[in-house]
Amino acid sequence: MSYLDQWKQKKNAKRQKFYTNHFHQTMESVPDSPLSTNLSENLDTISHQLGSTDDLVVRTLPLPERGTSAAVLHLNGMVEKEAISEFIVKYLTTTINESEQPAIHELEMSRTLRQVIRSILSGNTILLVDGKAEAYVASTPGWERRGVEEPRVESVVRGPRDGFTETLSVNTALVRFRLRDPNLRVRHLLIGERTQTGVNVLYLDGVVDPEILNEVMRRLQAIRIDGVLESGYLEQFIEDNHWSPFPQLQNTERPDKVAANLLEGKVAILVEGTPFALIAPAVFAQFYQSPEDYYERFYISVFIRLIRLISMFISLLLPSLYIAFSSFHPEMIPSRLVIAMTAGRSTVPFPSIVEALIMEVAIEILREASVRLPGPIGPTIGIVGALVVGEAAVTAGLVSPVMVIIVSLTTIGSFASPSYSTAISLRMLRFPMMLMAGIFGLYGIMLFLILILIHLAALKSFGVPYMSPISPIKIRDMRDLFVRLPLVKMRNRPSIYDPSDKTRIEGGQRP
């Protein structure tokens, strides 16, 4: 073993020791001891473990007909109080038969203190009876939750209008509504030592590649963090390359998109508290594809997809090309256009690279400001601000009219991307691309493009090459790449994910 390997091994051991010592002071610090038969002792122990928090509701009820007493425990604001009063309290005060149980769904038994504490923190109601060393755990969730609404980020012209919410059970049900397959499997995990965030891993047994599934589960189970508040936490932990600007997992708020990717042999990750699901593995091609590409006829989908590709290149390259042509290669521009550009730049005191950077930074500031402003005001401020700033900059002679057109087309092109993660990656890469164009001209642009392609070709997502099916080349999978063939011609699932069941359409015959 080399010195570097020994150093990494010692570092990992120290990190694991820190996590073990630190996180054992949270849920692991609660004793996994059995409950007592004494009600008062159980109540004191539970209150102590929760730090005598003021939102712990303890309701003690005498049971004279049984010669004992009981207590109902829950956290205020996390349960449905009507259900507790109607079913649990009514059961305690009217039912005599010991064999009967409260008429409430998902009733379980807990016999250890740790299970009871975990259930209370999860929003369940606990029923303790004096003389019994066990607790009833009733599922009575009642916290405020958002209903199913239309997706706000991934809107489509044609397609379903329901999107994920912040409730894990609702999101799982939305996927099951579309995939009524007995082979749809759900694995539940709790990640976050303090938040205990529920995570559901969905896949189609018999379709997904077992190696991909095992790798996803291994990375999720290896996460050691105090809290998970959004699916982006998990994405940053389980992605292959933490330094890449490109997303290596796809996030979506559309249940139909998750169902479609499960049918291709991928794995979906749903996280409690966020409407965005993660899809793994991910390749670059799927980030400019939209669900409505498969809902419209194929030639309409091909046209729209090509428009998105052109927009992607405009978003990345247009300012850099303007800088390179105007500064280094004016002979490549038509003569009349050169004269018009020169006349427009006659009052501009800056070189084209500074001019472009000023406008791009101003547009990015306006874009970020429009997002942070209240809903009705944000889009208006963004549009009006861009018009006012652009017109004022041209009038003041700070930028040329052509530069305003270039920046406007670039901004519009970035909006055409169906994936926000990919669009913002290209926005980030636009700035070093402009610097390379300002220093080396077209040679700098080509050099930076080659570096990007080398990085993309070396990138992987859970063992799947990021540039598949281009590199390595898969001719059969190119039926749904730049163009999409008719559905009757797409008989097989993409081979890049190595699905166990490769056939999607039996025979591929038109009905």
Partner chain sequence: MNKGFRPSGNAYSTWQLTTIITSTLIGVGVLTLPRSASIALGEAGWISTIAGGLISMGSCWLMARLSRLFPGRSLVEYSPLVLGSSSLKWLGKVISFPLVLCYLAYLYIIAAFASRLFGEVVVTAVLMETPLEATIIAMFLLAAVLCQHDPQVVARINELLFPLIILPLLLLAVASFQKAEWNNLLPIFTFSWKDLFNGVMETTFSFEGYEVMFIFFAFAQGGAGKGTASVAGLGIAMLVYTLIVIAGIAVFDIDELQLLMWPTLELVKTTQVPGLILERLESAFLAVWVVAVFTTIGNVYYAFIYGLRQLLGKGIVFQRISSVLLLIPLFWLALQPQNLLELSRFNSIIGYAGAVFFGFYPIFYLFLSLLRGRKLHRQAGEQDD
Given for the second form:
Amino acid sequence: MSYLDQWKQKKNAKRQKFYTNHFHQTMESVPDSPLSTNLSENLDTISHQLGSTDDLVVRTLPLPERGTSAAVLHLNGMVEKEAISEFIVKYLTTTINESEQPAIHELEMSRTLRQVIRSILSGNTILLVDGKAEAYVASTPGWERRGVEEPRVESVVRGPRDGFTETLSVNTALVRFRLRDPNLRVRHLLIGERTQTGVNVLYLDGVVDPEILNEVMRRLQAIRIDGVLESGYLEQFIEDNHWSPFPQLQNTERPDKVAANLLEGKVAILVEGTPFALIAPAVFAQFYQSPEDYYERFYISVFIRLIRLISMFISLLLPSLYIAFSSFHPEMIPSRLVIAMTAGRSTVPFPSIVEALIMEVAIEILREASVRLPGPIGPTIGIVGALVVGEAAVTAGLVSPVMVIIVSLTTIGSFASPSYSTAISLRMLRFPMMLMAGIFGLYGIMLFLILILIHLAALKSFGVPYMSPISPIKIRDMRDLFVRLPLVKMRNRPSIYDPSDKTRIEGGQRP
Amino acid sequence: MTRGWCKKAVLLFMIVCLAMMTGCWDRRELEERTFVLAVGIDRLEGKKEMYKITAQIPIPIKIAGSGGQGGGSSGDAVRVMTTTGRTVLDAMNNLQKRLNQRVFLGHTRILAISEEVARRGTKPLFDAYRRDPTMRRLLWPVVVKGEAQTLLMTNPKLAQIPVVYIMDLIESGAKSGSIPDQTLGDFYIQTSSKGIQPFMNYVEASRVDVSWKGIAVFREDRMVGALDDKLSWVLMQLRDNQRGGDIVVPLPGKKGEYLTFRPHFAETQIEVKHNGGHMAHYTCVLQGDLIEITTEPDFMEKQNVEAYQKIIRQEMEKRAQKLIGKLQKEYRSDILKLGLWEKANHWDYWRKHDWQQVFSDFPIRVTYDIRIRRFGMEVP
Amino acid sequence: MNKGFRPSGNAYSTWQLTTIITSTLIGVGVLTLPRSASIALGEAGWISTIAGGLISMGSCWLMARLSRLFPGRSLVEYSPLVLGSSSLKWLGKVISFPLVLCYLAYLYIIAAFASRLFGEVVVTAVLMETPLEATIIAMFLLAAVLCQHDPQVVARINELLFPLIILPLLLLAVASFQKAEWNNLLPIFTFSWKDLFNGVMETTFSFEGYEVMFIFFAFAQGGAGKGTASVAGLGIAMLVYTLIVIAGIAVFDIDELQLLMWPTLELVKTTQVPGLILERLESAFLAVWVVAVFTTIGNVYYAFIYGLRQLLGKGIVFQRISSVLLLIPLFWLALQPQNLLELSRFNSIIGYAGAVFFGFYPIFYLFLSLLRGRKLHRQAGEQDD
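Form predicted in complex with the partner chain structure, per the form predicted alone context:
Every chain and every other molecule in the complex is listed next, the one we just looked at coming first.
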């Protein structure tokens, strides 16, 4: 064992110790002790563990008919009150027969303090009976929640209109509803020492590569964090390379996209409290592929996909190409155009690189501002801002007219991307690309492109090379790469995810 | 852990390096360049060993539709500047002294040389241009009758930039096959090749007019003479299978009456016989339309087409004879590409003879085959 | 980051080996190729690229054959096995050390001169005011970034960039055929055997670089066809080269060709793509050509660093650090030739040396290992355990 390994081990041990000390106040600190038979004693312990918080509702019910007393506990606002009064309280006060169960959908028994506490915090109702060392846990979560709505970010022309909500069970059901396969498995995890966020890992047993699934589970279980408020928390913990500008997990708020990806043999991660699901592994194709591609007919989807590819290149390269052409290689611009461009630039006081940077930053500000602005005003401000500012800048001779066209095309191009997080990564890379173009011209652009490609070639998402199926090349998977063949021809699942079941369409089908 | 650290270190090093280099050595904005659209080369009047260089430079804000301040009507859209020097480059450097921005030859589209300069040889002129990477190979070199300056000084008024006008003139002519598409690159190749002699387009210019006059024939790098438009078209048909311009033939027996034939396709085959005396035989098939007959011809209706074809054929063969005669005897320059053909197909003969010497006595026969296809909207 | 996960995807496939060979070969040499190919053979210059290609193909095939005897091992690893015996292991190491060092030095020099030539082209043709040093350093840094990664990344980057290298050259060849004068290619059979030999020697520089396979064959997958890859890889390069040479001769004629410093670049200048927004594509061509140069310099430098790492028995950390440090002498070496003429003289010396040396290497090792036959395998097996 080398010195390096020793050092690593030491460091890991130190880190472990740090975490165990750090989370001493959280759920782990609740003793996993059995409940007592004494009702008031139990009530005291629970109230003590919750720090006698004021939103804890305790209703004690003397039950003279049974010769005992009971208590109903829940957190205010997190439960469906009707269910409690209708079923539990009524049941307790009216029913004589012991064997009859209260008409509650899910009823469990808990024997330990920790379980009880966790149940209360998840919006369940606890029924404690004096003289019994166990608690009834009735599933009555009923806080205010948003209904199923159309996804805000990923809208499609053709395709289902429902999107995920903030409720994990609803989201899981939305996927289940599409995949009535007994092999659709859900694994429930609780992540976050303080938030105790429910996480559902969905996969199709017999389709997914068990290696990938195990890796996803391993990485999820290794997370030690105080709180998970959005799936992005998890994404940043389980991604392969934190320093990469490219997203290594796909996120979506469309259940149909999740279902489609599960069918390809990927793993979906749904997180309580956010409409964004994660899909692992992700490859570069996510930059220009959308579920809609499979809903539309062959030619349409091929055309749209090619348009997206072009717009991807435009959003990454156009401003840098403008800089390279205008200040390094003017011989490449047609003679007539070059004279017109020179005239347009003659009043501009900055070099084209500065001009481009100013405009690009301005348009990014506009974009960000229009996201923050309240609903109906946002787009208006965006358009008005762009038009008015652009026009004024040209008239004032601060910016050349061609530059305005370039910047608008770039921005429009980046919005043609089917996913926001991929679009933004390309928009970011545009800036160093512009700098390189400002130093070396086309040569600089090429150097930076090679640098990006080296990074992409080295990048992996859960063991799947990011650039597959282009590299390593998989000819069969090319059926669904830049163009997509008619669905009938796409007989196999993409082999890059190493699915256990390879066939998805029976061959030789004819209408 | 170490892996990420090391990669970051390299990246950081790279960024720092780039930043330290304070780059942008070659960055030169559009407005920081002087685009020279055309260069004219003359000998200086009086001091014949000096070159006189004329450059046409556009004034961007004066160009209409450029987004500058209105532009257009007020004054010329270009400026023509003239300098002198001992070599072409020297003159160019002298021009630079008078300009606020760097001269940029990447957009030079016309290279005009005066007949006098051309007759003295182009090698010393073009060496600097051959070494200059910004210079195009696809620009059009032309020989100007008289002073090259006149071509750059003209203002045909139909286009804002005179050079663009000349460029379009040659370009559209080349596209329709009536002006040879002879670029600077072609000229270079023909100058260095042993089996072929170079030529250039020959133009004439006045204050408001430019016109294509034919072809200037070179031997080695020196101009030796010019061919008029009719002979140039024959050359184009024989050499490049290009159609050439409309052929106007006087009708026999009728004074002042003409017939016009517009060739659409030309296809030439060369046959060289080497058994018992050498002989090159060109057979050119011209297909095209009869587009004008100024009067009713004399012959019977039935044979009309054959008769027309015969008249045209005789005329074309006469022209070809004249062309061959001029090239062989007068100019002794093989711009026909025959030498290349000889070398490719009859290596033994080529190896034993000096083509330059042999060419002027090499028997060449040209046969035309005219095929009239259409007569327009009128019955002939 | 979990590095050990899914190691099965780490071996090179046949296609990846092919792309590595082709993209290592195609590099700086392609710009001068039409001229150098036609110096000795004239109109029939394309024959020299075919002949040169076939010879290199044979040599590379021998390398593949040799590597098949020692699966999973590079030259650096099997050289002491071949040269030593089981009882005298140190002897093998001692004899093989200078041989391997020679090989590595050769790679190092190729990388240096290729980058210098690249810098010269960039500085003379597009970025005339940019210092030569800046262009070379930028390229070196990219190579160093490549060296930070596992060998698998080399294969993938070559695979990714392969179309970018081949397609522009093919397009150029096809597009320039419209300007071609086919008679320039005739007569064909006017050369002697001596001319052919000279012609092949002139093109060796264009075919150097496949020697990196001494290292890279070691990463081949169990089922990967190394022989197929060497034939295919050199075949593709040969095809592209031949097309470019034919295009060059047909467009320029051999007399003009001898006057052009970078004939392929001039070929781009004479070719006009109709209906394109952009006019002169030579800058764009050079920018794409940067990719071809990067794969040459990157692969060669990676092979060098990896070989050095194996020779000294070090790990990936050594590779990462030394790849950066060794750039400094590389840079110094690249700046040694005074001008292009001197550089091309050095290049041809290195090219000849390499051709003779590394034509001989595989034969030598193959001969020895076949001679020692079974004993050697037992020995190799022992080492594996």
